[in-house]
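Read the single chain below, which is given as structure tokens and is the form predicted alone.
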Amino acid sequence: MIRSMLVVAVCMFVLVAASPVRVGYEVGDTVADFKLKNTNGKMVALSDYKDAKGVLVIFDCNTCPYSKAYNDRIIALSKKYGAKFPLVLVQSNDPSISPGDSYEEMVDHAASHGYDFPYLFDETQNVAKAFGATNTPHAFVLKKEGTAFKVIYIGAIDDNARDASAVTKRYVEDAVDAALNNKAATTTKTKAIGCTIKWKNA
């Protein structure tokens, strides 16, 4: 009897140990509110967008070559959807590892590129961890459902990081269009292509 109980206990331990640890949001999850400092010095929260159809959250930075390649496309997304589906950019790199991504550099970057949307500093990196963001850029399309924001797409902005003119699949645009038309996104998850987020040393 004792031996049987030990075998069961060992099996349960193995099953638990083998189970993957879930990190970040998945499609269908409700996103918790967050509040971060914008480059204009004001605090911006997800809950500020209670009257929007949804929010496009993109984790990005100043320095990554992929981020630079997508800069104009991100600005275009804001111009196209901003009135109904605001774009929020979040910078989570640790400036001590990536000096070009300090808050001061973010302020200059936003001004020089004419950002008309929030560029938020995730200094503690808690927001990136909550989302499960790994790269720059890494997009999360959030649809407003009642009073909640739910994830309907996670991943790349489109299918060609290097050449905007060669894009054939616009994942983020398709997901936002679907949300605005109260339809399900055709593609809900892709692999984010870009530099890895520079995490603080433990």
Contents of the next structure:
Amino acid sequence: MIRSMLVVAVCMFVLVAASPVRVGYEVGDTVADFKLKNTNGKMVALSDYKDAKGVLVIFDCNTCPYSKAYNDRIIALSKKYGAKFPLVLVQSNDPSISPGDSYEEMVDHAASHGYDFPYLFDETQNVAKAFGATNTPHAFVLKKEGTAFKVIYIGAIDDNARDASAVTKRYVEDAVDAALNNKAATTTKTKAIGCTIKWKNA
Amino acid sequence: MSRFLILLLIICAFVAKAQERAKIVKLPELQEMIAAKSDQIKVINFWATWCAPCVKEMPLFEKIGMERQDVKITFVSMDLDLDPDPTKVYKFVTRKKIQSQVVILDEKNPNLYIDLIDKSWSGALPATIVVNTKTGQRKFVEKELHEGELEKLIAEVQ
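Beyond the form predicted alone, can we have the form predicted in complex with the partner chain?
Expanding to the full complex; the earlier chain stays at the top.
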């Protein structure tokens, strides 16, 4: 009896140890609340958005050429959806590796680009890790269901980083529009070339 | 006048040499380069001229490429995804005197081709594949490699 229990215990251990570590949210997951410092010095939490239909979270930064290529498109997204589906930018790069992404540089960047939406500093990188964000810009469309925020889309903003006028698929807009119309997003996950998030040295 | 012509010729020769070193390829050709059976361990590194951690790790790859006959390094530039003009890549290859093979991927729709290169790749740069085509052993990493890490990956597929 003890022996068979031991065998079961060993088997369970092996199963647990062998199962791949799941990193970050998948489509359908409920997002844990987070609270980060905005460039205006105030704290912003996901749970602050009580009246929104959802929140568009984009991991972004000052320095990445892809972030620069998408900057106008990101600002346009905020203008388009406003308070109905607010945009929240999160900057997770470690400034000791990417000095252009320090909090002070973020404050300058937000001012010079006229950001009227939160640009949050994820100093511990815990939010990027929780989301499983890998690169910039990396978008997560969260739909509000009751008080929970559920992931309905993860990936690129659209299908052409190089040329905004040549875009054929607007993934993020399609997902937000679907959420606003209480429909499921047609595309739920995409990949794009981008800058890796600059993680702190372990 | 003749001096000017000679200078022009030298410049052209440089550009031609860099172009010869950095061939523009489509996805099927790249896939064949990764999959084709070889006695050497293949190291395929995805990079771009704008990517600071990529540029930082390159000398480690170059060193191994020059020191080891059993390893073949290929740098795959992803620059065209953002900028259609490959001149920046040619200039970089010439300026840094890159000795390893360099190719430039020319493909649209990263959402499709990233998975076809490696399913575990998010698309972030740098990324590296280390493959032993004889045994099929393959490693994929999506981060900047530091001193000693590439050697370890190579040893793991040998």
